[in-house]
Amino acid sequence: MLISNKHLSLIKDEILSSKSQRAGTYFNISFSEREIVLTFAEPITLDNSEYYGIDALIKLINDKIEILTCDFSNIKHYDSYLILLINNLKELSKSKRLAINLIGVTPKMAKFIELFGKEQSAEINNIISTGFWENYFSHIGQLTLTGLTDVKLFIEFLGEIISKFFSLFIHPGKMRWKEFPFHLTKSGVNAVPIVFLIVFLIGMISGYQGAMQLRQVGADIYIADLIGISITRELAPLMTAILVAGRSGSAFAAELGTMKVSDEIDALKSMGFDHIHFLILPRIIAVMFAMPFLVMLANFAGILGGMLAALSTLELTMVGYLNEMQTALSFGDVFSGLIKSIVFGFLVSSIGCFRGLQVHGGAESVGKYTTAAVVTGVLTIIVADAIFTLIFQSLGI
């Protein structure tokens, strides 16, 4: 039996209440002898559940329908209510004996149905599928879309610590500094030997390398030159820089991430204290004041492992490969060097605690986040290495 179109109309107004005209936009109803479609129009939420009663729908079947078909191409936003919207036309098309056939699903809506509804989506039928250049190239733009604003993030939070760290001049009690010790020793006294022994070994490999080549061209006393230079203006602190932020970085990313998780920050707040002041400031005031020790330090080791080397290879002597670094070394590269370890130091710890205050959720988002405090820190430093060589080599330094 067919239905009138002006039958039709008379049960489409009592599907879409005269509570609201717009209703008439929210779904459209169209049907063949077997087959009831209904296509939804505008978002499937909680808020506009009023408009999606089923009630009347079923007036629409008789005997002869056989098919229930959902169109949801049309929906961009949806939330829980999708997922009852659904379980409910399920249990009028099993309870009236049809098929129903969800079409227009995107794999997006499929995995939130799948996630959430009560049945697996094995019925949905006519999923709109993408390709493996698609679906590459979105992964790359949802990666830079997330670097960016991860950029945008930091920068902000950069802007936070310096306008506190200024204000320390007026009012330096904000600053707990009683934590400055602590976080000295643990970021600078507890990482002399790690850093002592690396730089050691690299200026002891440079050595060896480099006395390989210059003893082919008779050059076996500019083996000093080599090592001095590479190791104050560059080696040293981009080996410190590396090491602190695979120690501390990781640290403060660990233990602020796990602070935020516990809601020890929330309570911070709660109670009145600025976490940049209490938290933050001590750890990268105190990572900055430890980076040039540190680097002092790796030149040292670096120059007795480059010196070591030579001496061990080529026919020199301690005074005189002594005399020559003395010759080719200014304090421009000593003080290069140590300018970049300061901004590295605060790179390193200012972006240790800016992915521990990312960090949401439990347990796994503190390791994510600390892996990407290391991976960030590392990329940084060698990003700011590059820029601080382009600055000197033109500035002549």
Second form
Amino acid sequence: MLISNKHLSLIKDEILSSKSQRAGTYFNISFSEREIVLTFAEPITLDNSEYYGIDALIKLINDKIEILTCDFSNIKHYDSYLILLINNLKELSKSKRLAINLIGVTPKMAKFIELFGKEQSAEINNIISTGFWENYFSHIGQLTLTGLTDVKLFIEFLGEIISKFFSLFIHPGKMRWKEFPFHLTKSGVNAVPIVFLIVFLIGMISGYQGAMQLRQVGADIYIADLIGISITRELAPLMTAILVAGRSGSAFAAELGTMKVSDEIDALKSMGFDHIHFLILPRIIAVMFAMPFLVMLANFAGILGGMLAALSTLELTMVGYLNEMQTALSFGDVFSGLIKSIVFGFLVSSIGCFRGLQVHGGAESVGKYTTAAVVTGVLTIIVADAIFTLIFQSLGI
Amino acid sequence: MMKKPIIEVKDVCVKYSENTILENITFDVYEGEILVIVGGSGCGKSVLLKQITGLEMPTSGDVKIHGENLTNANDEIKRKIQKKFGILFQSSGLFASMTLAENIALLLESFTDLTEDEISDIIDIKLSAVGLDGYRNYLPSEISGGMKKRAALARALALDPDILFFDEPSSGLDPVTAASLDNLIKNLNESLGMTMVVVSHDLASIGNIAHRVILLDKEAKGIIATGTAEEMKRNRENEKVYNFFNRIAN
Ligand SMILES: Nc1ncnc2c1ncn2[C@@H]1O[C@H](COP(=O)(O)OP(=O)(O)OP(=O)(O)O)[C@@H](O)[C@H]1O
Ligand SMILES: [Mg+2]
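I've shown you the form predicted on its own. Could you give me the structure of the form predicted in complex with the partner chain?
Following is the full complex, with the preceding chain placed first.
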């Protein structure tokens, strides 16, 4: 005996106790000087899967042991769990340099093992063996590369759109104008209620917050300046653009992505149509056209919301509020918001289309790029807004 | 007789980033011929078709159609060449937002001066040629997969092209419908002399329609055999070819 009886019974206890917590199968261990024999009991199935005590088994193995024999002659019910078990035992025998010996394998079982028991463990090992940090950094590197490639491709795409857009001035018939009112309704008209509601509430919230502060210094009347300027310059264009990114940017990505997956875009190209003129420009132009109108509406909604908040918390009349609004707001405030909105509309819709055209493979890719369309869209708007603020400041608008 | 090459593919290589899909593909398609491209799943048949039809640029190599180089053609010339052929895509490629009639009408409205009535008549003729009479006003989502294939064929035929490309026309069709599609292909070829390039897995259909077969292989990344279906079936020299055409697993 290589292992003291006491040691052996300890290990057996360990195996049994680990098993006792989960009802199920088990194996019997018997061993001689050079061989361990595991006799498995019914059944070896996934729904009856059981910790087979392989870790504990390792402790039984020492230098002298050369053969690991697994006896399956009692097994009549088995499924993929058998493959898992055999793979584990094989790996164990490899690491301990044991010869593995399967006995009691019926021809039917052998066929099953052959069918599913292909060696994939080498690859799996490779994946596991790369360290956490290595994975971490290579992941970051990969993300950066994809990000940069996306930026490059997007700039190329913008170039193509812009050149095709200007070619419309020479051949206006190239675009599919039939699609234009349809997209205008979908991206513009249908967005009216939500844009109105959201910016109205934003106006109301900032009205309340501002009123609290202004009341303390007795500058009640300046609530109109606060609301007017923040809404027309920043909040209305920004919120509208974010809403349009969520509604239309995502819709464009999903629509074009689905068309890509179902070969519609290839079909279109192969028929000699230009997909930019046919599908992309009607969408982008519709959004760019709708944006200033939506923002004008949003301006109205925000100022109205702010007014309700101001009237209900401050000693102010409606006429006073509106009069102050008139003196506070300059043409530049409203104008800069409208200019911004057109650019935001362009960015959001072209990003939506760009992401849609990036879809490849199957339907799951559509979801991925739809999400990407919204995320990139919103991010780009905020960055563009920061740039606008700098430009307007230096121009004194 | 039919020895005039209408499509010339020369040394075409396709790489996606670092991943080489096809290497040094060279073959001709002759006027009035039905050429079938076969090969295992994922070997690059659809990719090859995209290169030949100018939907993608090969990484290197040339494709000529009617003697005109498609690979370095500008958009204008490319469109002119593309208008002469019809393509049936693997997943039909019908425009989902349009009815079958509108799908077909789009081409006729854009590239011909026909009147509305004439267009409407042509739509009926094409739809009935593929056995879809009465389905003019259906959306693609309202018809079955096999019907979509046939509708897409009707659309591909809209401008009476002289070359037709098919990507797996019979996949997903029952044997009877598949056979009737084969007959349609043969009839079009015999009656109008249309040149056809067909990607297919369907051995029965290949035996039925092919004048000549090209076998692509994933490992070789290219053509490993050319010949008639019968020759391929008897090819004892190359095990891969023999196995493919006799339906033997590797
Ligand atoms: N746009 C792409 N980018 C990267 N790899 C691609 C692209 N398109 C195809 N591939 C790859 O090229 C290989 C060949 O694809 P292809 O669609 O041509 O196969 P196929 O021969 O048509 O197969 P099937 O008979 O299943 O349709 C595949 O391994 C696929 O992953
Ligand atoms: Mg394919």
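Positions refer to the first chain, counted from 1. Here the structure is a predicted model, which means the values were calculated and not measured. By rigid core we mean the largest C-alpha set that fits within 1.5 Å across both forms.
Peer 1: Rigid core fitted, is the C-alpha displacement of T69 between these two forms 2 Å or more?
Peer 2: Yes, T69 moves 2 Å or more.
Peer 1: I want to check H171: does it shift between these two forms by 2 Å or more at the Cα, with the core superposed?
Peer 2: H171 C-alpha, core-superposed: shift of less than 2 Å.
Peer 1: Comparing between these two forms on the rigid core: C-alpha of T39 shifted by 2 Å or more?
Peer 2: Yes, because once the rigid core is superposed, the C-alpha of T39 moves 2 Å or more between these two forms.
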